[in-house]
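Presented as structure tokens, the chain that follows is alone, the form predicted on its own.
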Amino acid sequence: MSNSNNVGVKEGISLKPSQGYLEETVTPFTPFLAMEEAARCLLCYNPPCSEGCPADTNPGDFIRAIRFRNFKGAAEIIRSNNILGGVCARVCPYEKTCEGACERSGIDKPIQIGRLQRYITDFEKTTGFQVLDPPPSTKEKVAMIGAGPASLSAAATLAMKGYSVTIFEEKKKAGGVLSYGIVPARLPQYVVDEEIEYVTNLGVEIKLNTKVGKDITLDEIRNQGYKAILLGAGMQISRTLDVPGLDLEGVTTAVEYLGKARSNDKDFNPGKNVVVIGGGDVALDCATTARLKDAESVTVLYRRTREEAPANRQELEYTESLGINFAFTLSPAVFEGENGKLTTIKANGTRNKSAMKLEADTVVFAIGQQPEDFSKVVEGIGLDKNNFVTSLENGKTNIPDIFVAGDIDLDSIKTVVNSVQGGKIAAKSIEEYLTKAGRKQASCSPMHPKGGK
């Protein structure tokens, strides 16, 4: 395949120049190329790629299916293990998980598992192939707070077991970070919407514009007959640094910046000279958004070196190919402005005495988020000093009918694929809890007298 029109290539992955903010960047496989790539698989007896998948999507098996042209079989493997297979195909950090574990790396380069998974989930949608057929909802009612990847995964898992699941989401669109926090060049909204529809087709109800603790209380949820509740609300509060000038107009956060851009807010202004503070994938999403929304100058400021940046290498190279500047080992020292509006940012070196001054009308903090204080919603819930829920094990909390999954869980790794797995683990714990509670209730029920009805 020719790469003459690509802006960047890493290990055979084509990155095309985006025609606009909404166009997906990575080139999809054709059927021939998908089978050709799958044919490179070494057919390991115990596939390390499957062991390396946090969500247990089982790439070893679906790659085999593709290799032998069984695309429907591949779709069944992916979707039955990962309800958000199409999403994870695009945003999973493959180089650190399944592809990083691929035995083919010792010969030339790993199998492009992400693109194969994307091909199969696209095939599934295009052909209208329906993998999952849920049973009737005959079991207990389960409520979930937040419609992000953890709740969606848990909801689908329980729905397939016959439970009646309702998700309460405070925003007008479901998906959490999927709908509000990732640039469409990596994750188009139509993919998110299709995956959410997959979940609702299983019988899961999503109540939008409903904030638990404000529009409905936890006691009201319990009184409506919900026997277990999952906290899957993610992290809503952005972190910033205590820098002079923080209150100037033009200083914002990644959550607000990406959310407005993805919502197609007509009033969204990316800025003319944009500086993004951070070195992770979210920072790159902010920088890419600014560039694709026609900012003239975009600079990423990161306090460590390029090698130490936690961002995906492929995404980092693509961001650089767009003409986005990077300034490493620098941290913001002061924001300056005129008439209350940001005009300049000064930064100092973190490893030496270097300094930098940049014109900027927009600064975006992308240095992480933290959860809101859930003790105001769930009285007595165990939290750490940063408001993360301290789970006991497998999504259980110190309150018997309350469970946790996703970013809000103190022990969770903060990626989409780990949230998917956390949702599955929490769903299993919820099922065990409800089954045990049902047995206990049955054992306490009075017995009918002999011959009674």
The other form holds:
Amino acid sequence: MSNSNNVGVKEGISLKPSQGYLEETVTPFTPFLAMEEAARCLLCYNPPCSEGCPADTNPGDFIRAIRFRNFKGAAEIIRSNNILGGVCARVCPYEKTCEGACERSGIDKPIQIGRLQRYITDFEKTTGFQVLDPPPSTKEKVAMIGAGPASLSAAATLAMKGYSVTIFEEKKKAGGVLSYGIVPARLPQYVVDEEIEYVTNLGVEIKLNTKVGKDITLDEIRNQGYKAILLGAGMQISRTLDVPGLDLEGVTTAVEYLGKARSNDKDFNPGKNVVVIGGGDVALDCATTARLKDAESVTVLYRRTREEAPANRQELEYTESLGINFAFTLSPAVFEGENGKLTTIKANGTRNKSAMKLEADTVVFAIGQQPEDFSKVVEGIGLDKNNFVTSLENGKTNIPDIFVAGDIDLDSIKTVVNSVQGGKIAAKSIEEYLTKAGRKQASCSPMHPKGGK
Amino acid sequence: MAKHADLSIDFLGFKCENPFFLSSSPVSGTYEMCAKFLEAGGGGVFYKTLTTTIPEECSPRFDVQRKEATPFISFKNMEQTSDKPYQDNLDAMKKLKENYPNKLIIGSIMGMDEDNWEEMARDYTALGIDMLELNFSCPQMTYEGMGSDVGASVELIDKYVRAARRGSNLPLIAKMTPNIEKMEIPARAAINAGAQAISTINTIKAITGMDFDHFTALPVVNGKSSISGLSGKATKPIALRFITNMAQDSELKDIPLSGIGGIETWEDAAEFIMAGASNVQFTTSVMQYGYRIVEDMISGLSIYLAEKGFDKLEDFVGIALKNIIPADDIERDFKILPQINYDKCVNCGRCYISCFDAAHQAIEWDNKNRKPTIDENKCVGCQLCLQVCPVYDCITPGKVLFKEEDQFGMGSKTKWKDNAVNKHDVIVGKYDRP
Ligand SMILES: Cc1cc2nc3c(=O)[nH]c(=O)nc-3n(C[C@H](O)[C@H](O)[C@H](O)COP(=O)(O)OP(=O)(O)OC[C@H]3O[C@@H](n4cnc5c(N)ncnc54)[C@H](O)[C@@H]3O)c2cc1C
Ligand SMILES: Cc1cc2nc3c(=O)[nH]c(=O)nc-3n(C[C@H](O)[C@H](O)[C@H](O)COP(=O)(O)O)c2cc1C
Ligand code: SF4
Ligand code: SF4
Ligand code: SF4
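Could you drop in the structure for the form predicted in complex with its partner chain? We only have the form predicted on its own so far.
And the full complex, kicking off with our chain again.
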């Protein structure tokens, strides 16, 4: 197959003019290409790429393993450090993490670490190579709220230490944003499913359709013998702006829009004239989803300039290459409609007196999320004004048996790879807590149960 | 964690943690260097060869062969024995053994005459190290009757092994030179004179390249240069051949072998072990990448062996020997046609060029569609196209055709039949592991 008609701008992207919504955009390496890329690596001393990875996935070591033809050793390095290695290989903001730190940039351009990581995790799957071999679960029961990256990572870490872990998830599918947010062109569902299966194969149980606080209470969980509980509920509430017409049909949020697009592929209506509000990666995901689902016109409205937009540059260029319009330094002023349905958006300049009027049947807010209010569910938990959990260090909270990881943690960086690391750190704190509690219990239990001397 | 096989293996009565050793060279030239390798996981070291007189060295002393952008295809050096004081080196070896009792510590010696060999052997034995390697193989010694001169002479080998034996009761390993046609002959002489094992190869006499302004070989030492020793990846095929020869020799087949030459990855190491070596040594790869490469050797080999179901490394030693047979015993009654996967083909035409210019003009080239087609009658199944194609898994071994009976000597006129796979199943190799 010839690559000459690629219009993609992203490394490895093979965007055909007819790119489908479910088609993965970045092409995988062949063994030859993986070796060639690994041979570009400078095999740095104390590799900065490894330091750049928030989850200690250790790219310096696994690229070196590829270079020395130790593919299975590479798989072991990745999987034993990052249970969602295949997911991270596809969705990490590399330009800020490993690849951003790569010394090869001083010569030409960074090593394509994400693609190498993907090559190895794919190789691990196709060869059926089993890296993790968990011990029987003989230790305490641990519960987790929400089956997103943070909980999955913490659960895998604890399962590998012999704890018995149950995750409660309100949705009908596990994965959190991986299953309900990120677009399949970047993260196909089978990758998510396979890595979740990896976690359940370690002995972790996931109870779906179970919302904590509604279908089961925290006290019930404690009474069932769970000795520690991790709060990994993410950010489920989409922020909107206080604009007249907010309740018109056609006004929606990123989480809702992407979640629907991803889960019920057939019934989802992308809209005809779609406006997305926001300038981050989530906004771009909404815009590309609309485009790949055949919306007629797609416009991204952002209140600052292109340069100030927090979105990844390559993604931004890729989105532009799909023929999506961008309007910068504009903010929505009013939504107008007929018969309760959105028809028009009026926007005003944020830096001057410009005004713009757009025909629209769908508007998607992608200006950020925040957690649900857990003050009733976990009574006494320390929260800030936006419902984020104010953690102590290493995923501990003000309640001894409650731990926190991922997006809901006030101090976390809101990415998958940081959530994986948050999960690992919280798991370590849980282990310490349970070991200490266990020891205390052992030393408190009377030596002579009958009270005799 | 995935299953990892135990890599420990016996060498002349010493239980080695794994079969990965530094070979005698600057990479094993001081206490700190050897210690760093052992800490990185190495199973042992062959300490840099000493002579009682310190040699004079030249500068520069290395050259590397490149192919396109790839450096260190092979490596040439003009170094001799250790440039550090004799006693300092003895102290270093003693301390290594004291601090790393479970690692194999071997000293390498090179005497000037019989008395000197005996004296050095005696000095080394007093250190408490495990074994002695007798260096009969350095190709660039500036003293006559030393180095590879010895390795090519059955008489000198006999004299010097006996001299070393007089000075030491430790196991003796003779390090042989590849600058010779049949290594079995001097190797037998070493064993008959009292050596217990053979290590090889040392470097191959070579010139890596010429200087185009000063009209001499590389490296240029004030306008001049010499033929000297070549090592590194490009020498591996030659080294593997010598190891196989010796492991298959009727007199040497039970003698432990230590394989050296171009080892960089666990796969390289495994190849030497399959060919009959019970352990391996390396230098050039460490010069290029550092001691850390041993980590991937350990990881890669132990995963592979576990997957293949080998309980101990010993069972893997020499496993390929029965399948390496004389050329006249190779079956020659079938051809395997290559097949092109057109979904993968990028229409470069490299297969066509190579087949036309170097094989049998069996690929037709459709210039308009840039499409190669294999002509089954003309194709001889040499599979040059498959090796040349730049796309992974694009050209693969396909249909097997058998010769019609009794056509000996027909060459390109041979007739083939299609449906004869009933004769026996043909085992096809994989030209590149994943
Ligand atoms: C559209 C979108 C695109 C993104 N793209 C990227 C990207 O490309 N790269 C990247 O690194 N990051 C990306 N992110 C951010 C990343 O997805 C998050 O940082 C990460 O998923 C956080 O993981 P988490 O486990 O904390 O939470 P989540 O993934 O949000 O998972 C939380 C889970 O908890 C469940 N839950 C919540 N409350 C309850 C309850 N009471 N009872 C039971 N279950 C509950 C939820 O249903 C959900 O499944 C993106 C985010 C969005 C929204
Ligand atoms: C710079 C250099 C110095 C060497 N010095 C010695 C030496 O002192 N004694 C010895 O037995 N071999 C010496 N060798 C040979 C190596 O031990 C080894 O046999 C050879 O390099 C082949 O292995 P390799 O391809 O892994 O480098 C030297 C090799 C090099 C490159
Ligand atoms: S996990 Fe992500 S950030 Fe870390 S090395 Fe892999 S791709 Fe890079
Ligand atoms: S920083 Fe870049 S060049 Fe250096 S080891 Fe890491 S990937 Fe290789
Ligand atoms: S060498 Fe391979 S890719 Fe090139 S034309 Fe031949 S089959 Fe196609």
